[in-house]
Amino acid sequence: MGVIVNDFNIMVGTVNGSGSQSANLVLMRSIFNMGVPIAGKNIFPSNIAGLPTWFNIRASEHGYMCRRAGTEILVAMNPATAADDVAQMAPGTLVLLNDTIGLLKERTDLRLLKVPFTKLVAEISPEMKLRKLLVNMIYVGIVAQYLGIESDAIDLAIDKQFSGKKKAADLNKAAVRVGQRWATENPIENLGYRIERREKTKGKIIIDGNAAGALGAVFGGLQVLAWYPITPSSSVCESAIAYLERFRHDKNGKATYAVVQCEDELASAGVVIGAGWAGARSMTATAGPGISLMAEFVGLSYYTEIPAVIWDVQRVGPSTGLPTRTAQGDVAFTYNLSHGDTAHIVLLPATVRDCYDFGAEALDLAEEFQTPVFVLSDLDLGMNNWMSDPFPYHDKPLRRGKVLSKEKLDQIKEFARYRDVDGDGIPYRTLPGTDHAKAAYFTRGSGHNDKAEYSEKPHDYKAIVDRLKKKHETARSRVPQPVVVTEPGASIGIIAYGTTHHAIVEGRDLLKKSGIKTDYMQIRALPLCEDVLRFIENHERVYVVEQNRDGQMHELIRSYGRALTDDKLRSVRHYDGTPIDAKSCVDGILAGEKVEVN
């Protein structure tokens, strides 16, 4: 068989807490350092240590970033899962098996190599604790040797992983060399897979979405961060804290920000809203269960028209669900969160660049519209490794919205906090402490009129909520607009959002090979805009692809379009907790087009 270059998948099955993460990141970065595009997906359990974990490394000559169905090389280090891991492999898969693991039934159709990891690691260190960590670097050396990954690329990755820790770096390099030597002494004929040097990662970075979003928020003027730890959102706040500590001090070294770790998610929402009322740019980050707790405060923020930003790094639910699995199940929930008639601005990042951009954009929109703004990332985007171009510096002025200063108050006859002056539904506000007789008002979560006076009169309430709806309508044209990619002659359309985007990019290429041309619309925010309906009107059929059971975006589009039928707008769903792959998209669309699925 011919050699497949730079286009295959490596899966490592290990135990959470064993130190394998460092080895997996080194292996991934080594391929990246060879100039080959990569994507890393970590599937890990909801505990600190002891349960199975899997790390998938995809090398893609074409730069595809989504999870890929199928594995060409398996490293089986975990006795508890080795049998199941091996059973899932297709014939011809290379399996590197720890020789201390006894399989229930050995496969004769696999390239199975039993590796004496325990014996090999004993050559490196006499300390048992170190051996448990270094053993993982041995499989890095073995895989690298078989695939042709250069030693310089590995050393560069190790130096980055253990930056400032020369002793640790040297020990790990020694472990890699032991693995390389073993692979040289145990060659494989016609492996069929190889890494060859390219220049496709030159100037690129590797970052996770949580860190990217945190960086964007800091450059977007974040002043108050309140949070309560919850997987998979904690590293949004942890990263933001690190960036704030690094970048946000005045000339005297005094911090120009505040961080509050609260007793729960409800309290963190309260701090964010209080800070927003005071005029500070504020945010929190959480996941689905935390959003549930925040519902009442979100309604308060919406009705009193106080800016707030809430990152929801989505995971599998309902209840506490699967905290370390990914999903897009909070779309409908967050869009109308709280009691009564509410509708929120929701940003839907698909890439780490989106996370960075939306980190600042969410703060701008929250102040412009005086309302809570949600950023719906997910575990796959938030916690996994993504290749990206470097981010540009945010040099645009902050958009503070309709804030009346003392000077502006001098120029108007009357200030009515909840009055629509400009016809866009967005009122003017003043900040507490503004030194002017006209500046004061009561912030009311109870019924009020446009002067912020207490009122239970039906026409006052109706006027307020109708204006809030008008404000939401104004947002349709001001939130990040959809991105459309067309193919000449396409009659089939695809709509997706968030990390589903990456599966669509690859899936469209696969569909084209099957003779189906498609146009693609990536939705980037709610509320939806008229372009979505025009896109649907211009196609015979449109498939909405998403990662939840009920087709939540599909239903939101149908509600917006009202007259749309199942024949015109169809739903393709993936919701088993794994990141969606291109084949799942393609199979769903082919089935809808009544094309036989292989």
The other form holds:
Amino acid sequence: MGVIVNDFNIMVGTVNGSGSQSANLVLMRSIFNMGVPIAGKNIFPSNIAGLPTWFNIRASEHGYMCRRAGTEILVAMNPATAADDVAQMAPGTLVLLNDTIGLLKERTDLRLLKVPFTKLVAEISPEMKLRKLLVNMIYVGIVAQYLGIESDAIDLAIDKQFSGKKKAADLNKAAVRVGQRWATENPIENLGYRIERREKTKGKIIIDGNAAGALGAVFGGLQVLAWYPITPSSSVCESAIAYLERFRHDKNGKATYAVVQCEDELASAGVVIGAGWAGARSMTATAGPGISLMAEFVGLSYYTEIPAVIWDVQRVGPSTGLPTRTAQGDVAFTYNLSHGDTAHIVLLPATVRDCYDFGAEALDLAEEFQTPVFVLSDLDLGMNNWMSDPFPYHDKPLRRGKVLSKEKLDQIKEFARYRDVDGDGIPYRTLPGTDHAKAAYFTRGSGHNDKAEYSEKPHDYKAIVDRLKKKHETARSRVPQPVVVTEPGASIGIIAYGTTHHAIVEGRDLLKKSGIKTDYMQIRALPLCEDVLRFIENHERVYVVEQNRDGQMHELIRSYGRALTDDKLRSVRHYDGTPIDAKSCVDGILAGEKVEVN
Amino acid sequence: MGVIVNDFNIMVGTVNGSGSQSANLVLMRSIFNMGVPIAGKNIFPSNIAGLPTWFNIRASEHGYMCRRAGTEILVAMNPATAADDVAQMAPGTLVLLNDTIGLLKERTDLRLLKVPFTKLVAEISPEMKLRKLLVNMIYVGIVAQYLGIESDAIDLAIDKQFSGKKKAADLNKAAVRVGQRWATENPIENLGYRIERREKTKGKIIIDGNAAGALGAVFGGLQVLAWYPITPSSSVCESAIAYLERFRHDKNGKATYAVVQCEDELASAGVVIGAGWAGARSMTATAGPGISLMAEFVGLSYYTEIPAVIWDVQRVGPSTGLPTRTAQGDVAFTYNLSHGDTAHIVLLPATVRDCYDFGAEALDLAEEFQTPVFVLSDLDLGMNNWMSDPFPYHDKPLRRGKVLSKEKLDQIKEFARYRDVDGDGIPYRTLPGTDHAKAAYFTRGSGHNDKAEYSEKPHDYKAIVDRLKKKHETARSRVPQPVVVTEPGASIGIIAYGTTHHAIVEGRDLLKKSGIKTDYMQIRALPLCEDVLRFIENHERVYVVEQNRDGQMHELIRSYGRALTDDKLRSVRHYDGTPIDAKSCVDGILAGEKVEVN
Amino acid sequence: MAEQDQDTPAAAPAQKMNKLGLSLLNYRGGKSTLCAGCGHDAISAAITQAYFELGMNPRQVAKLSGIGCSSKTPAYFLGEAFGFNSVHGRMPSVATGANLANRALNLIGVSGDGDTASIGLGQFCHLVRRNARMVYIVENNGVYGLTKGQFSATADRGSVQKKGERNTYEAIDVCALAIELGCDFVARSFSGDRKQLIPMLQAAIMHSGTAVIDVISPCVTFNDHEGSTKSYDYTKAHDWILHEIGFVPGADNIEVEFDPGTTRDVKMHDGSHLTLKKLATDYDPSVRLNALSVLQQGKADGKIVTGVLYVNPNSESFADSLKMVDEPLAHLAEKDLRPAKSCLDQVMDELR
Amino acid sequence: MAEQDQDTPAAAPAQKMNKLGLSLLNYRGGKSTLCAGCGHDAISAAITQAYFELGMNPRQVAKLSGIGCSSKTPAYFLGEAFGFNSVHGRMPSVATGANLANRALNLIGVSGDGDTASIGLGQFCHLVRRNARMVYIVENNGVYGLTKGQFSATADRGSVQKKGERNTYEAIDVCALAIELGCDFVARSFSGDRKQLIPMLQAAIMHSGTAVIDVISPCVTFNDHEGSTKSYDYTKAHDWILHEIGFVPGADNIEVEFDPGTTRDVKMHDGSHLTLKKLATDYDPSVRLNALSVLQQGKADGKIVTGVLYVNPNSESFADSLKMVDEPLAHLAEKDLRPAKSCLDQVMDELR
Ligand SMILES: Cc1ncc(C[n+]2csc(CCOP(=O)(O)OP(=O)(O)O)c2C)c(N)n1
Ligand SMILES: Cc1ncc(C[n+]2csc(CCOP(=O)(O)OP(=O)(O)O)c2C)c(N)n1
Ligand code: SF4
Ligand code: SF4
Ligand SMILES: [Mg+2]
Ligand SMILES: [Mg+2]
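Please supply the corresponding structure for the form predicted together with a further copy of the same chain (the preceding block corresponds to the form predicted on its own).
Once more the chain from above appears, this time first in line as the rest of the complex follows.
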């Protein structure tokens, strides 16, 4: 077997709260600093400290960023899971085992190295508290040494991780050196994996989706942020707060924004709607349980036509479900959130760049369409580290929608809050406080006519909801449109969205190797547009790949599509809480194509 | 023109809080007492007193019970709407106008009678307060006299309405007499409408759907009722309380039930789930806004597999929407209520008999399937008066589902709360307080294995949600099955559910007259069953008729159905807040059939 | 200046103008659809009068409410003001959002006892805690009027429903709660006491944080019978009036004359004066525990305590505590909202 | 009878049995997954001990909670009891339902300060109002532990977060609220004061209505630093202990000996005794206003008042006020649940 260069997984099994997170990030960034694309995924429990956590670093020459099953190098630091972790390894895996951990069954088919971490770390610091943290840097040194990661790359990563704290950086570097030395003293023959310098990460950034979304919102003119903490969405708001605090004060140091940590998600939704009504760009972020609680308010926002942006960083299950696992389970629910007939704009970011773009775009769309806009991220995108090209500065004017100022009111004969003046279903609005005789109107649920007057008349109600539907139709072509990638000669299509995208990118290459050419449509928003139907028409079979049990997007497409048969449109689903990998999607498609799956 | 017998509408336009409701019920019941089928619909505003209200009495020889557009006899008592009410009448309509109301435009094409109500009522009572109420009985007398309704029939109705209160009854009878006398003194030539005695209502009852549902629940062993008032569902609970108070005390006068008026719908849902968990048959009733608020709890109930019954008496719109108008707008939302992948059992009553049956059936299904069960009624069914055959006593044992008692636990080796022992996806449960070493388990969201132990393992989660899906599949054949009515030679099918049923019953007769034969499938529950697909397969075209904007059931059928094309399955919708009438549904179908619509 | 103080007997009362040159008509709203005699209508009239007399631009006012008969009333006063009839029990959060988006708006929230003390209790408490600047009125009739008369959470234990049912729950006293939660303006009044309510409202409108006024407002249709403790008769008979209230707007810059022996003077944040004329006892509304004791005592004695229960005129509003710019956020221009390109570049650099 | 009172030095402590013949092991739960040193774990231990000493059948207990680190703890005590980890902030309604379905269940609810005072405030208040029989424990650390340390609604104004942010909101005092809302058993303790907490828990368990115990329970990971007012150090330093608490179970039928001059004796509903030994001052917990003043005073003095703040042992539980049958509803047979055919016939007749 030859040497595999820049294409393998490193898995670290550890305990949360043990400080291994910094070490893992340093290891990941060291590879990145070698010019090799990486993707880091943290698999953590729903508690604060003391439970098993795994961190997977994927190095990928091709820049594949989805989860990849299989581990080439395992660092087993957690006594509680080491036996299990080791048992799951394929023969030949390199395992670094903390030598204080005794294994019941020693496997001879692995390359198992017992590392005297406790002894090694003792050299570096006499302080027990520090040792607990530094021990992790030792495995960074060992792994780096075996893989040929250069010291410069590591030091750069450490400086970044402990930026400003030179003493800490130096201590950590010392720990890395100890690890490197130990590895040099304990060489491995024919390891078979190596990191080689490349130029593939130059200028790139590493960021998580939540921070990226926050950045987009802050540069998109976010004015009011209301939130209630919930994993995995909290860092959307926490990052936004940090950026707001840095960049959004006037010359007197006063805030050009407001943040409210609310008592719950009902309140967050209310604040966002109240602020949207009064003319501020407002947003909140939550996860499924919060979405459920916001249902009534979202319906109000839809019927009263008030802008509101709601991020849903999707996780698994109800309440104590699997709050630290990922899913795309809220697509259908958010699209039609609230009782009665409703349909909302939903943006579906796949990358951190999308998060950044949609952070601003959602605010624009909400004000343009005067309606709630959802951004459906997920835990994998939101909380993991992703490599990306740097984000461009958006300098197009903010789209504030059809707002009638005092001056504009002077120019028009009549103002009717809910009238379809332009034929696009989107009415004009005025903002509270506008000092004009024609400005004021009374906002209430659906019981109103086009002048916002109370009405229980059948035709008034029907007119309102028909126009709302028209507005939704208008949105089809104005939300972010799908991106299509084709392969000459392909008769099979794949549709995916959100983080499933990354599994498709790799999956298509794998499929191609199996002789199956595919075209790929990445859906980026709801409502769906005509192109989706054309894409389906133009292919023999189309696989909709997603991360939920019920094939929610598959159903939405079937619902939207005319004359779609199941024979043509097929559903591939992955829904065990882990991010979808390329293999799951390939296997699903191969099964559909009745190709033998290995 | 001949005389139309037993087949016309009487509309009374009045003011709510004016006491006309009793008069309208007496008039309706008088016709009923003549043996002629009736249906009464109250169109009332969302306030307490002083706003326009209309009451429509349909007399129907055929027993059609849906709304029928058009008015043959108008009683215009409300100065605020009289002009409008009168303007809408077709030529020839008999209009009884309170002579204190001046009309701007007098129409000569109507048969307009100005009735000196104020003068007439003065004869009966000197008390102003009483006069305000009694004035309404005068129009009862007049209309009854013109139509040939016998005094016996009226007196019987009055005795029922004022049961026990002889003095009130006598006063009201006197007012009726005054009306009758006035009518006799002011005869109409060739009125063209008449009530003739029939035998079609013998033994029948008149009840509203909410009371019927409450009765079903109380006779179905309801133990805990939690509620928060909301129109149009309040009377489900208020009726249940009345029946519970009458029939559900032990020999010491102690209650065998508990009722909690909660602080909101979140709390109602919580109480129902807590009670269901602890082993009581529990239920709540609400409308759309409450459903929205219950979303999180319903997801918990689904994943933790706790029985819960939730009535949704559907109304229109959000909050201040049209809370006193009817709709079938919550079908899709309740079916998949809560974030993540969920699917619930939903019962769809069409008649008051269904309400009664489902009142008990929902409690059975909830315990059998250990899951939330919705009953989707609507304002039209819930709050209007419907004629029905009397309800049979259900004497089959209550179905309490798979509960392991202390004794049963002794007999089994292991108890695993979430294990699929029987292959139907439904696990066994124990009730809190069971004094057995094997009994206790810990209830939490989806993060558990089949022994109810905490687990974040991918395969544990997948196993749980796959089994939940299986359970839902099991439900397909165990929920109330569709009812099919056929017409020899029909190639067109109609699918409807809930109150739309009544428009279909009449609509099919109308269609037949237009030469279009139809078969009809009445869906009575979700999840859908295979029969629905077979019904579609067996017809050239199938119209799904319903009362919401987005064709929600149409979409659910398309989602469930394989290989259904839009060309075959079509959607007919009525959604202006009024109950669907036969004509709307016929017009929709004729348009689809490209038959000229008049 | 202060035109409302000039008594011009020549002009018909309808013509009377306030300092903005507006007549009472400019402060009226749509026609009420409530039951004739409903306490809520009297409160709407008092609100109309209070704003008119203050000479506040109605277009700078925003009216918010939840759901209920009470929550309908914003449609019946200040027709020139923007209104928002939101969802049941959640107006406080909507008002908070509106306050943050445009702090120059003068907010008035109208709620019911069900809307506030039943479904909305959590939001009410948290609004008070945040101290967003607004007047929050509870039109308290002890029942859910709009859903036909069920007991609400403010119904007194032992009080009797129209159909005869007796309430077995302890009543929630929203004033006591607000005081306990740190609210800096808490008062109770009676819809039948216009003389008390109008100046109380004016002081509340000028208060710099959340001002809570619980107004007993009888529901003539469902809760005005014997056995009710929220009927007109009962309230009149059991009203324990703490003091006679007066209000002198600060903008008028008039030196207030009052006798320190008989009248307390509270100088509000904006310089206006709330005067409290001593009645039977001398009540000091600047001590929280006083308010709690007087409420407990009222409860023990079967009295309804009305008046300004607690006031701290130096209340730091939510917007201030957030250190927001003075200009309403909603009025900020794009340049204030989008940071410069250099800021983004800086962040990108850090992420490399 | 009272085996826990016999001091049998021969038996090893682990073997010690209670009156049911169960050892402490029978009252233990699963292994905790909380941070080492978390206050919540100490509370779980106290709960374990309290039930063990009471000799209550653990299978008759049901443990309920919302969501949070605190709400996880029902998994860590009383492993033989049924548990329900429900949704965030809404455990009170679930507990109410469980109480109605089976009034024989001995309910213990565990919540956090976020779970109770932020998202769950409304439900908490309404639970107290209903007075469903249960112990309701707030494990109060002033932060949302499980979501990594944001301030909750019980964080004191001015207290400092780990990252340095200062809290600008007024703290919600759940004890004061509960007292204001008519709760008949309200106490505060400290996770570090096992001696106080155990008898307090025992009295709460025997209380006939809702018993609220707010336990300051430091979060070692996010709120145990300087500047925190919920740290171990701060709480120890500022603990104002009202009295020394003892508990004598009533089933033992032992005449309680106490010195009326130094000790107050509260005879609980079931005959057991709560004894409160006077410390610096003689605190009378039978007067609501006393509790409110002592809390206000504590606040003014920067003290954390711990002890039994208010107790009224003659509390009418929710199930009693509903006049329910004594037998748990969940145990009723079909014949009790479905009225006779004649009843239906009667209704049908009326509808004709
Ligand atoms: C979520 C929700 N639940 C229930 C209702 C029904 N509802 C409307 S108003 C109301 C109670 C109003 O009582 P209150 O606030 O006291 O106002 P009042 O009518 O007495 O003035 C209720 C329960 C609703 N609109 N929304
Ligand atoms: C509806 C909902 N919103 C938010 C969350 C996220 N969440 C879980 S626990 C928690 C706060 C817990 O704080 P607290 O009750 O004080 O418990 P602690 O962890 O401090 O013991 C939050 C916000 C959730 N689970 N559900
Ligand atoms: S029902 Fe009561 S609260 Fe509602 S409008 Fe009528 S009197 Fe007022
Ligand atoms: S985070 Fe805080 S509250 Fe949570 S377990 Fe750790 S110490 Fe306890
Ligand atoms: Mg009320
Ligand atoms: Mg906490």
